[in-house]
Structures are given as C-alpha cells and as structure tokens.
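Coming up is one lone chain in structure tokens, specifically the form predicted on its own.
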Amino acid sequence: MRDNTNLIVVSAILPIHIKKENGKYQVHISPGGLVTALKQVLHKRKAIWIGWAGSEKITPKMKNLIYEEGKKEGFLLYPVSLTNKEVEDFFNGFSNSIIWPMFHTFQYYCRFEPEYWKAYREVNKKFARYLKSISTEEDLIWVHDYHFFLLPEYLEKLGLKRKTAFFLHIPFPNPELFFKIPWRVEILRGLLKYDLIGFHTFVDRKNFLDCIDGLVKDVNILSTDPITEIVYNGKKVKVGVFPISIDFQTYQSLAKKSKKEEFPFKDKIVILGVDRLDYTKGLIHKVKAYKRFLEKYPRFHKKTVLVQAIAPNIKKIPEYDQLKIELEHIISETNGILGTPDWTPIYYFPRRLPFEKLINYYRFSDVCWINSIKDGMNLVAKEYIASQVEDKGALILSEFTGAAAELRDFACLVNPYDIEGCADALYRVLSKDSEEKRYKMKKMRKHIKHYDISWWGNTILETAFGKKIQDFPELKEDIPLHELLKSF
C-alpha cells in the first residue's frame, strides 16, 4: 500500500442541501446524525465524500460550490447525480418503504414493488461507476448505510479491485423478518463482498450471522469475537460490533458555556425529547406514558414540563404525514385535558432546535426521555450525558435502542410499549436520590468519554484497512477540486 493511500467516504445523501436565491445557488450543511459523527472523524483529512447532492443535474459551478463548503467544515465532498425517477423508486421506494421499515420491525409498512427493486440496482452500479472513475486500486473505499447492500458486486463486475467496509447505522433484523424480503439471497451475497461489515450492537451481528447461515449456502463462520470471520467463495469478510458515538468533548466543552438564565424553565422539572419525526421514535407512546404519569402522580401538575422538539423528516412518504396528524391530536388533547390557565403540560417544538439551544436544553433539563420502537444507536442519548457537566440529569432510554445495550447498567431502562410502565419509571427517576442519579450519571459520562467518536471510527478503520483516520494525508486548503481528484 502507498503512503498515500486515499479513503472515500460514501453514503446515499451528501450532508447539504442546495438552494437558489435571488438567481444564485447558495450550499449548505445539513445537520444529522451521520454528518455529525463524520465530521470529526473526517476533518481536515485529504478524505472524499460522495453522494446525492439533492438535484437532479449537477453543474461544474454547483460541484464548485459544493466542494468550496465541504471544505470549510474539513473535508471534500463529491456529488452524484440522480434522477427524478430514481430519486422516487431508489430512495422512497427500496430504501424508505422496504428496507427502513421492516428493519425497525415495521412490516406492516413495507411495499415490494418489483421497480423498487430495479431502481436500487441501478443506483448502486451508478455509484460503482463513480468510484470506478475517481478511485484507484490502493484507495480505500468506506460505505455507509442501506442504501448500498450491492455496491462491492459491482464494482467487481466493473473488474476493480478496491479494499471495502461497510457500516450499517440502522439495526439488522432477525430471520423471521428478514426472510420477508424477496430479494434476501441476493442483499446477503452483496454484503458478503465487502471486507469489513460493522454493526451497532452484538444482537444485529446475531442477526445478520444467523440470516447468512438460512439463506446462503457455502458459508464457513470461522470465529465469533472479538471480529467474526467468514469465509465465503474463497474471500475473508470480517463481521464485527462498532457502536457509534459522538465528539465527547465538544458536547461538553460547549455545554460548560451554556447559560442558565437563557433556559426557559428554570422554575419547572423538565423532561427533554429530541427526535425526528419517524414512527420508529415511539412519540405517540411517549405522550400517552406522560399523560398517564400525570394522572397517576397528580402532585407533579405544574412543576414539571414535557418538552419535545421534533426535527421534520426529509423522507417524503405518507405515513409520516399521518403520525403527525395523530401526535398534535394527542398532544392537544393532553393540554387541553391537563393543562390549566397557568400550566402547558407539553411544550411541543415541530422543529430541529438551533444547535446552542439544543445544547442548552441538554445541560439543564433534569431528564431525557427517549422512547424509541426500535433504534440502530440513538446518538441523542449521549449528546445528553456529554453536556451533563455537572452530572445532574437522569435518562430514560428504551430497551430497544443500540445505547441501551452500553448504558443498560446506569440509565433507566424502559418498554415503550409499556405505557404504565413509562409512567412509573419516569416517577421513578424524578423520585430518585440525588446522589444516586449522580453516580449513575458519571459512570455514563466516563464510558462516552472513553468510547468516543474518534473510538469509533479509528476502529473501524484500523479493523478494515490497518489505518487510522490520523494516518490519512491532511487536506490543503488550496488545492482545487480539479487537481484534487487528479491524486484520487
């Protein structure tokens, strides 16, 4: 391998979105979880991102525009285009009305149109092509997401050979729901030709393990930890367990800045949410579990507060529009029911939070309640005890998250389904020992700390390629995009 050596970073959607105003484009960064994560791990590295850039015809102006921006936030980004029709089948089609829902246990939702399935194909040899004509044999290829389960055969059918690894950010089903799909067989053997696959937990690694040994013939499991080993048509794939984190330090360090008398409910107990608007989030019983503690415990009417911010789904299917409906209904109801002349029992945000609010709202909330269905990780989690600077708050956090299986042991873990059991929990923690919720509060911190998101990503760097991200060459802020990809 030559020293270098160059890592490409893609996933489905770049992390902007494109605007035109007053006859100009105008490029921005996106806020989100990957974006977030990847930014540390990432900056100021000589490393490409690409990705769906949000329009269907990219000009070299708007490539410029874009790589100009990508680069003030530490790293390049280069976008693909797609069309409207693949845009349509690929994305809301396989992707949101297949894969998403049934790997968050929501069958239900799931539409096996045969040109979701066509659609998918194609996106991903289209970015197989891209690689092909930016990338060279010594490249590292890292990929994230569902979006590319068949992304390596292609590129072998291209006839390049590319080291590979991918990481999955949502949970892996079980066999019973996993052997709905119909196009199983073929999802399973493209994953079987990357090198390294990375999971969030021990149980989506299960998953995917025991899906490979009921659909998948000629398949040799050579080990299980620390890194599973598979042997599959003469080629080694690792399998190995990668939770995801965040940037500790910053979370804190801008926590310790926040101030109190910017916080809106200084005088009440608050109970923070952070989520997006998916039917995976659990907001529905969530409200009801809130309602319910209410009633049960009425001596905490007018002194605690509900508040939950809910960033909009960029996902553009319908029932997304219909569990919003039902949770404005079901918060309106409980205010109206509850609240009284000097008292919102629920303070509803339909909006991501600017970044500084969002960070004071963590700092000073007493607890934070997450209550998702299912979740690959749930970074919101941690976000919240990183910002616990003086180790105050309590989490409640659903049992069926990735977090959960890291802060079992110190956060209160709940069934969302278990609507007098939320209830209680949540009397619970706001009844607990101060000393206590702090002792528990610090162990959390301590582990997030440790297992940072530079953790993360060295690891799974070092596990796939023999790298870390620091032995990437750094990116020169001079250098054009034209002259950049010529040393891709």
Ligand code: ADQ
The other form holds:
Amino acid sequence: MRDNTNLIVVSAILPIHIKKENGKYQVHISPGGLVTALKQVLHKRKAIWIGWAGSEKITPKMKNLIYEEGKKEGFLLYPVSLTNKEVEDFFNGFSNSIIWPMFHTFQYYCRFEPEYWKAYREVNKKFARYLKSISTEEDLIWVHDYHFFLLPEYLEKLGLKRKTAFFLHIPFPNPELFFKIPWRVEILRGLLKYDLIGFHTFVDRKNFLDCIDGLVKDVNILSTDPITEIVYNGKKVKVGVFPISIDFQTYQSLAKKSKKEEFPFKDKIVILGVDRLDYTKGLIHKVKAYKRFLEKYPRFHKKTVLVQAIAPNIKKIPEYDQLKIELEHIISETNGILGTPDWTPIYYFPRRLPFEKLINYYRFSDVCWINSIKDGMNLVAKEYIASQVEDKGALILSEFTGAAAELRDFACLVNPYDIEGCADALYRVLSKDSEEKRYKMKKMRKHIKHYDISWWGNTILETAFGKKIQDFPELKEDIPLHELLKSF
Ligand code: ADQ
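Switching conditions: you have the form predicted on its own, so give me the form predicted together with this ligand.
Zooming out: every chain and molecule, the one shown earlier first.
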C-alpha cells in the first residue's frame, strides 16, 4: 500500500485537536505559526503527520474523524495519545515552563522540576517507539520544534536507522541563558543526533554553535557557510539557516477578493495587532505605547483605532491567565480614560479571527504592529505584507523578531521595551509620505514573494534529504482507514 519513501512529519500538536463537548467530539484548529506554516507546505502531499490530538484516549471514532479532517487538507494525520500526566509534565511542564520561557529570554518564568525532565524523556521515547511502528528505513523524518530534542537519540537506542531533519520554530538562546538549564548537555547531545538542524536566523545558529563549543567535548565544527558541518562521534551533522515564510500567493489572491464594505473600521486610521495570547508577544507594552501615543499626539484622537485580535493559547500555564487579566485591565483602563461616547480607542477581540476576516483586516488596515519581546520569526508580519495588494500599509516590527533580520531595511523597527520610542515610531509611520510607504511595502512584498513557504520547505528538504516537497506524491487515492489503523 505504501510507496517506498514517505515523508513523516512530527510535531507535538496536530493541526487539529479534538475535544468532547456535550457528549460529542468537536474538532478545533490548533493555534500558532507552526501549524499555519506546515499546513501550507504539506498541502496535498501524501505526508504522514504525527502528533498529539489534544486527548488522553483515542477511540476508533476519533481516529476516523482526525483522518477525515487530515484528508480535507490533503495529508494524513496520525494521532499519538498522551496521558494527562504527560500533558502536564512534558507539554505544560518541560516544554512550556522551561524551554519556551528560557528560549524567549524569560528565565524567571522557568520551573526546573526534575519530574518535567523525566516526562520529557519518556514522551520522546514514546514518539520514537511510535515511529518504529509506522516507519521504514526508506522514510524521511522531519521533526518540528522544542518538544523533541531527544527524539533521534531514542530512535538510535531502538536500533533504528532513519534520516532525520529538525527545525526549531523558536529562537535559540545565547550561552548565558542556555547554560542555566540543568539538562543542557543532554539536550545538545540529543540534538547532535539529527542529520540536519535548522534555525530561523544566523543569530540562532551562532548561539547554538557557541553553546556546543562551550559544552560538548570532541566536537569539530568544520565550515560555516551556507551550511555548517559538525562532526560529532564520527557522524556529520548539517546546521543551516532557513527563515520560515508563508504561502504568499494564497494571501495575495484572497486579499484581492476581499471587500472594503466588509471592513468594520472604514472611516478610521486602523492599527492592527494579531497575536496569540503569550507573554512573548509584548502585548502589554503595545497597549502602553499606544496609550502614550494618544496622550502625546491628541490630533489622532477619534481618528485612530487599535484593533487587537488575540487567539487563546492551548498551553495551560498560570502566566497566560495572569497576562489575560492584566491585558484586559489595561485595555479597559485606556478605553475608559481616553475614550469618548463616540470613540473607542482599542477594539479587542479575544479570539481567533476566521481566515477570511483576518485577510480583510490585513488588507484594509493602515499599519500592522508586531511588538514581540522575542519571536522566532513572526508570520503575522509576512501575512500582512502579502495581503497589502495596493502597497499602502506600513509595518511596525519589533527588533527582537526573526522577521526583523529579513525586513529591517523597510519595516519600522522598534524596541518594545521603549514605550516612548514606540509611541513616536507610530506617530512617524502615520505622518509619513505615502510614496515612501508604498516604496517600502513594494520591497517587502518582493522579498516575501520570492522567499515563500515553498522556498522554505524545499530548501530544508533538499539540504536534508536531497528531495523537494514536489517529489512526494500527491494525496489522491483513498487509503482504506483499516490500513492506517493497523499502525495506531
Ligand atoms: P507563533 O508564536 O504562534 O509561532 P506567529 O509566527 O506569528 O507566532 O504565527 C501565528 C499564526 O497564528 C499566524 O499564522 C496568525 O495568522 C495566526 N493567528 C495568531 N493570532 C490570531 C488571531 N487572533 N486570529 C487569527 N489568526 C491568528 C511560532 C513561533 C514564531 C514562528 C512560527 C513559525 O513563535 O516565531 O514564526 O512558530 O515558525
């Protein structure tokens, strides 16, 4: 039934997750940039995507539902079950209360519980066992993100020879931060068992190489450009920089069809924010800076609105509950102090916008403001640019995003900690000559159009496995479910 070579993609969460609500299974789209990007790369490819589907037990009925959902997107979804304890200690614990905060420079949010490390190893082992049951030596395994630093080590322990590539969607910290992690050496040694390791930026790669240099014995770093080669324990590991992107054409063509009549803020200057609820996104700093802008530049009163959509987070961490409370407080305080009966300075949508609405907002907003304290890339920046089909808008972009490395010459870069500086930057952007904005937007659009999601996927797969995404067959035929269920 299977071709000789399959592309098997591994991520902690599948693009959909299932919840039982009122006795019925409900399918939800998983939030976040990893899912957005991979869905676009794998579209209509017979790739097998494995990950957790948000539930402790997976019944045949759920498998069927997940399989059907995957088929709609054009790929095969295989759910891996996690116990509640594993979700707590591996997912919310090690991954999201140690690695996520540390790699985003929030070291004081880290909880270094040994139980978390134990669960992290166990779940990596579980995924390796699962891969053993579904893969052959011919298959190519493409692993995503910080949940799976140890996966190739466990594949090796199970006696499996597999070709593996790893991509880190978040930043890699410098040694000063990374060295604080109690299991730092094990993490680096685990990573060095991949055949290819990919990062968003040159800074991430440099940080990784500096950490290796400082902590791993008997490692030989051979060359640096464009792909670094490391020899460790007699094995070659490639390390590259592959800035992730978006499906430019899809955003552009949907934006062209989007209608101004459907845009709810037609008569205002609109500053748009689209983020997940996360302390890394600099949301409180953004609201403070917007408030400061209105205080300093009253001529923009009643003319300007900040439209901020915030998608809920799937991670269950106390910091997110606290952030939501603080954010809602500061938004209502700003609206209360500065708003008038006929003007609300901030429109806040605490939800995931439907795709068409998102594109409509991207196309007709005057400014998109990304204020991350730290961000691996930030796809919202690129989605906004692709949707600016009239080259009109402007991008305010935090210096601390991966996207800033690519767009620094044409976006308005800001330091999110500098409230006064951000307020002035917004003023400058709104006061700028429209020809200059048009020139900058054109330049950014040209860049993203060229370096799109296909470029990203193909470059990684070619570097790792000598294949492009198009080399994998399209998902056309109906694979009987019982064939798939055998391997669950
Ligand atoms: P994220 O931290 O999730 O991704 P980002 O890259 O901005 O950040 O992607 C978010 C995605 O979710 C975008 O596709 C956006 O359109 C969507 N989204 C967010 N809020 C939304 C809302 N309120 N309504 C509708 N859609 C919303 C992680 C890393 C990033 C990296 C990506 C990809 O943290 O740095 O860019 O992975 O590698």
